[in-house]
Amino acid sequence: MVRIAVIPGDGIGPEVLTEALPILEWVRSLGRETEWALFPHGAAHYLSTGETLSTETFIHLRDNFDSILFGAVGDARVPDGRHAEDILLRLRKELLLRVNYRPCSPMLDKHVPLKGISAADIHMEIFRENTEGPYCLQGETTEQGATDFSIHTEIAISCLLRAAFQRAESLRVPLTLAHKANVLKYGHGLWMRVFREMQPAFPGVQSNAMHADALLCALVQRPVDFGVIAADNFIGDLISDLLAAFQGGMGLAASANLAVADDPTLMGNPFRCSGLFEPVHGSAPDIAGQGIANPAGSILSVALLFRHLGWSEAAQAVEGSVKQALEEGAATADLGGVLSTREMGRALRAGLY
């Protein structure tokens, strides 16, 4: 029996895992046996109990299920978005799952902004490392100024870097690690080392290391030179957002928080929960309740859940199911459609059935 834990969260965030919940009760149908079970954690169970993610509860997440089905967080309400770091970023970190994985791969031609590029030419994924970096969350703020520090350490970088190099070996595509080690000679520099390390164990893989930003332009310039891309939480935190818009914007986008098999800190200990599931685009207060966001990326983010579990017919299922209502004109306003979300998450669904 499989166990997911539902947390919604903010903004659209309930919205959108609304309509991908019917797919968790459809893949019982080709034999899946799961079960999942709904928490109420967000800014509104926030204020109304002072309680963020309690060590019980989070107890209970990472020993009780195997993955974590996930909306948005980030409310107005919370200014100094406490619940969010306490919710997302703690499961994140304390629960190891060390590799953000960004699939992009685009469905439709007129989705891509690029000239000249068709939706056959891309596909890229990025490995983003998930628990340090900028976001470690640690600095300070005086009358003369402010400090954010950056914590980057061997261990998590050789596995998210082998996580990558594994991933550009099983496709044979080529391996880009982005940097900006020229500058951020100490943190960086330990990225580059441990790279170089590597890359001779994996002999068949082609690699290379690219200042980030001129990285960047070359994503725009020729997308189809590029496979696997890994780097630190912030710098792949902005190109997985950039390659969103490479298939249609942020309500297409899926993404998986993902532990690794043989992290030296797990060895001897793996906890039961091993994955976190999420659509890219955030809690978009600006839309929330209005009913018109798009719930393909949290429906995508469930084809990465069923992957994850190993279940890749119900995952091509699903993904072919979007495509298909993508193809027939199926949009909300994000694509130049009229669709609700409700109306949306319906037409998602349709070719399951």
Contents of the next structure:
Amino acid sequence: MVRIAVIPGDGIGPEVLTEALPILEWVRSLGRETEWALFPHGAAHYLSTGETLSTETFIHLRDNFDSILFGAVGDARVPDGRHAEDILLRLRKELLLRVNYRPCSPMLDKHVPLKGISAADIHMEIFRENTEGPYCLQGETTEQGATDFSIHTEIAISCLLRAAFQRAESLRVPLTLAHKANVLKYGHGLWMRVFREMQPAFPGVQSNAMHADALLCALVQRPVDFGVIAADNFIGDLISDLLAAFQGGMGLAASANLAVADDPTLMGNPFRCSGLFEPVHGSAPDIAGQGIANPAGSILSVALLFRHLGWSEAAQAVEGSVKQALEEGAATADLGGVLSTREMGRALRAGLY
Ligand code: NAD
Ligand code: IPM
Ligand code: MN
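Could you switch over to the form predicted together with nicotinamide-adenine-dinucleotide (NAD), since the one displayed so far is the form predicted on its own?
After this comes the whole thing, all chains and molecules, with the earlier chain placed first.
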């Protein structure tokens, strides 16, 4: 029995996740035994109970569930984003979900905003380091003022880059490391060293390092040239939303936060919970509560969950159903259409039944 924890969170998180949940019911019809449990964690829960994510809940998620399906966090009533840090960033970091995997394969030509580029031209995947950099959540305040730390460790970099090299090798596509080692001598100098040391182990992979600023320009001008893109946590976050735009916008982009099998920190004892699946977008306070958010990113994240579980036929069916609905013109406001979140959810799932 596969057990999935569902954390809808804030803003449009619950709205889009509601449209993804019927797919967890549908997959049982393929003989895939699964059950899911709903968790209330988010801004409202924090404001009413004082709990962001207790240690008890964290351990429950870690030890009693195989994966987490997540909506979004972020709420103006918690201006310091404390609950988002304690829930999402902590789960990524403490579950050792080293890889934030964010694929970008646009489904329709009209979704691609780049002149002269069609959907079939673009197949990219971001491998974003997911636990460190400025996201290490460490800092201190002294009489002189506050200091914020950014951390890069060889273990995290090696885990991320090995996964990225392996993926580029199996897809037979180029691997590009986004970095700023020209100025960030220590942190990104370490990334460059690990990258150079790993290159000989993957002779079949055409691998290059590019300055991240120049890479962003090249991604817009010649996206066809890129395959797997590896980046640290912060740069990977920025590239994520650029690549969401290539797919047609924030409403369509899906992501997976994944543990790596050979993570030395786990010393051969992996946690039961090895993945967290979520749309790339956030809680979208500007449209929350209106019932107009696009649930496609959330639904496509369920496809990534199924692929992680080895249920590739289910993943393909979900992706196929989404693509078919988009081709037939199903669209929420972000895609220029008039469908509500619920209507869009129904349309995106229609091909499954
Ligand atoms: P956002 O991704 O929430 O929204 C950016 C823009 O995209 C907005 O105009 C929004 O309306 C639009 N958009 C996003 N998702 C959409 C969807 N499914 N359908 C249609 N339109 C959609 O980013 P933001 O506005 O910078 O951040 C809002 C809050 O979300 C902040 O608190 C931020 O910290 C948080 N956030 C959370 C996550 C996460 O939980 N993984 C990710 C990003 C941002
Ligand atoms: C994302 C988001 C998060 C991040 C925020 C909500 C902490 O932007 O998942 O990309 O910066 O990682
Ligand atoms: Mn982001």
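Positions refer to the first chain, counted from 1. We call the rigid core whatever largest set of C-alpha positions still superposes within 1.5 Å between the two forms. Since we're looking at a predicted model, the values are computed, not measured.
J.: So with the core overlaid, does the Cα of Gly139 end up 2 Å or more away between the two forms?
T.: After core superposition, the displacement of the Gly139 C-alpha between the two forms reaches the 2 Å mark, so yes.
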